[in-house]
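Given as structure tokens, the chain that follows is alone and in the form predicted alone.
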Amino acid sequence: MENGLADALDTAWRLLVRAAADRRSPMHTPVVATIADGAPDARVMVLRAADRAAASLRFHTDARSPKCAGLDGAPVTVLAYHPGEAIQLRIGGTARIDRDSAAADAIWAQATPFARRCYLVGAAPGTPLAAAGSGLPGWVAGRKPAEAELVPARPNFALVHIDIARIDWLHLAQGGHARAVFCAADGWAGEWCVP
């Protein structure tokens, strides 16, 4: 492999930062996996921010979701793949739930009314419905809510921060794959591994 370890780590962060900013990026919706009730539990989430200096990723979720209780303080794995770059990232870390901070308030305020509208759902995610539906109240269906109408939705909004401890970088290539693993505890020192 021509690129060094530093280049591999730079590439990982470049792809993550781009994915958070560009919803057309294939890494914009990675899989976030945890253990719930002793079994693997995975879901696709929208990557909202990637901060290399803080070694963290940020996602948004409904604070009433059962995953919030299971995520807070729990180990997680984030899996993302970029087919154009032929790079897979497996990111290990610890999740933190943030509901009430000034940062959560600021991010809430920056979101579009349509993005905030989904937090107006009356029941917690996973609550059974009589028929297929969004769970949104009828009065907001198909329209942009006014700011005053969104006030009751704010308590349902939470940030999920992933404090990254490990990045497993895999480049798939016809001439031979390459893999590197980086650990935060080692100051992001990495080592090449057999793919």
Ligand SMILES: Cc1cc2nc3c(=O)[nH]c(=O)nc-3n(C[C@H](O)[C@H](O)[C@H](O)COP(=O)(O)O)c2cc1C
Given for the second form:
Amino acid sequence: MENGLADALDTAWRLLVRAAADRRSPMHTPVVATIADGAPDARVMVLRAADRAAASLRFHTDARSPKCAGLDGAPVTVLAYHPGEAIQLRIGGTARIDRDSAAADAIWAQATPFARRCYLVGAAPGTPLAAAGSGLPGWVAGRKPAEAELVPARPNFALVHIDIARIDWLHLAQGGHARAVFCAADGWAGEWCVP
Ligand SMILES: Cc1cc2nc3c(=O)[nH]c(=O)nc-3n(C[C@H](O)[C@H](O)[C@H](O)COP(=O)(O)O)c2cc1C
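Counterpart to the form predicted alone, namely the form predicted in complex with the ligand:
Whole complex next, starting from this chain.
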């Protein structure tokens, strides 16, 4: 059994912060679930940052992707499981799309040319293709783009911030599972509940 609610919340944030920094963490690629046209949708995304003080997570995406449409201000759930720690986190919050800020510019500038190359695809993710392919223009396939070549890709890049309202923490253990729910509304004090 966990020592206390504060420890459980500390563990959740420790795992999230590490997951953002460490691509080998199983929580590096959580599932991000949204509602689109009244139906649930979900996809794996790379967790780029976890900020406890701001109670937020950050992801990167193509601003033209279907998931971005109507997502600004919409409810989101981020689902992650760490098998080694036997901890599941279900994180509820509100999405904020940031395409144009100085922060987005700075993060774009720091990304590798190969990471930024993805945003050179000519059409929105999900656009039908005649045959299997990346959608990248032929001139950049298989090579590193130069800085000048990446300029047209910048408008396609967006940050997705999740402002967290709720963290549902579940720890599986042979001696007995444990579960706690933490809400921003009550100052993250938390409450144990039946797993
Ligand atoms: C391991 C992995 C990591 C991924 N990371 C991202 C990501 O960081 N951002 C993103 O937009 N899509 C990412 N994807 C692709 C999404 O899962 C999804 O297929 C794509 O974004 C289209 O989603 P949408 O149709 O809901 O917009 C990743 C997929 C996998 C398998």
